[in-house]
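Let's start with one chain on its own, the form predicted alone, as structure tokens.
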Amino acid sequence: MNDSARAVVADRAPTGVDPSKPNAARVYNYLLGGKDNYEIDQRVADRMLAVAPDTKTTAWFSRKFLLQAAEDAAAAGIQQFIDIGAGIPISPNVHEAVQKVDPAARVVMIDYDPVVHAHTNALLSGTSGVASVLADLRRTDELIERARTVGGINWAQPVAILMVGVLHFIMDDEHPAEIVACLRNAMAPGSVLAFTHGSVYTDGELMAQMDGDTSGTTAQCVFRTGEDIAAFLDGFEEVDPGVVPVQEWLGDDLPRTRLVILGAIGRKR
């Protein structure tokens, strides 16, 4: 990564609590009914809900996708899990889902926000098979190494990498496809990548509202096309039903929402 790209990473990484600017982890926490958020996060979320009241439903669909993908990977025999952009812990969490299937499963929770990292350490300290790692996805080589040295991940064995609500916070000039490719190259055959991403099929008024509220903050996101999102699966075997709204991963007859989040799972060949 060149010096200018490193400057972008540094500028967009949170350095502590700033109650004057929305934070993606705290907004998501509020939408899920959590209490680890501030008034600015609540105002941003409430304006989203004013345009699209079903956004809370979308948040829970995304959470269910995360847990289901983790459970399915555990049922398939994977014992190592990396939850990138893990956010503020809220139950049920990934470790609860996978250790229900396999008590020996190991979960590494990674976030680039030092406040989120502190929350995770406080809430999950001493929990068997769980490690919290402070690392930035955009510094991918460093994240991979810290997952090994701090998190105890053995990259020679299959791993499930979970990135729910993360990649749309990576701007185009931060090269998200290269980030995913770097992770893919580190993963052993039989590994799984599961992710969600905000799509351009989202209601236009809602996209405009979110852009206006988050521009220039760490909560700023990029809505991408289905084709762009599917390209993140290059080098993976796409798992059915493919790159589709998260509802389609969870069951029949779930309602459409104005915030359209696509989910995808790929298996490393």
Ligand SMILES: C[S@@+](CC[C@H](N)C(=O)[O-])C[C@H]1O[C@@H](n2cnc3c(N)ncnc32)[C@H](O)[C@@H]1O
Second form
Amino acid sequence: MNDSARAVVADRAPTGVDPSKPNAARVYNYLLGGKDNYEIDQRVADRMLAVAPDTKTTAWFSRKFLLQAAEDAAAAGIQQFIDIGAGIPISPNVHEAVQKVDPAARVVMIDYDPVVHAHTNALLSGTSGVASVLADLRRTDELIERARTVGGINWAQPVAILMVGVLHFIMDDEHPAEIVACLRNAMAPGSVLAFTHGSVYTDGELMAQMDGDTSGTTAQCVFRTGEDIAAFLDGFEEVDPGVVPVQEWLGDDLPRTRLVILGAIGRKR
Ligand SMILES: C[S@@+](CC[C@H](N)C(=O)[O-])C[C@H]1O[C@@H](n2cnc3c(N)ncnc32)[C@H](O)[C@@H]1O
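Next up, can you give the form predicted in complex with this ligand of this protein, since the form predicted alone came first?
Everything in the complex follows now, all chains and molecules, and the chain you saw is the first one.
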């Protein structure tokens, strides 16, 4: 990445606590029922809930997809997990899901938000097999290196990369497909990528409102088509049921929601 691209990246990264602007981690924390959020985050989330009252349910479906994908990867024998865009910890966390299956599993929680990093350190420092790393997904080479040096990831061994609710914060001109390809190249055969992503099948009024409320902030997200989202699996073997609403990953007859989040899992051969 050249210097001007780096400057743009730096412009859209949280630098500390700013209670005047909505923040992705804190809005999501509020939707999940957490207490680590401010009035501005609550206002944005409450406006979402006014248009789509089922958005708390959607947030929990996405969170359940994360935990289930992690648990399934642990059951398949993967022992190292990288949770990118991990957010403010809220139990159950990924390490609880995977260490139930394999007590030796290691989890590296990565986020670019220093406030999330501080919360993670405060809540989980001393928890065995968990490391917290401050890194920006858009500076992918640096993230891969820090996952190794700070998080202890051995890239020669299979890894599960979890990117739940984060790729939609990467704008088109920040080249999300190139970011995923860069991670794929670093992953050993037998690795797994699991992610969720906000889609254009979301209620139109909700998308327009979210756009207006978050434009220019780090909470702004890009709703993509199923085709665009499926393209992130290029070079991976797509796992069934494919690129579908997270409800379909979780099983029986869960209700559709107005915010439509697609889930996808790919395996690297
Ligand atoms: C909606 S929260 C998802 C939390 C968690 N993955 C979950 O499913 O419960 C999105 C998180 O992604 C983080 N994030 C957004 N853009 C990022 C980037 N470029 N690099 C690293 N983290 C990022 C935000 O700080 C936020 O904590």
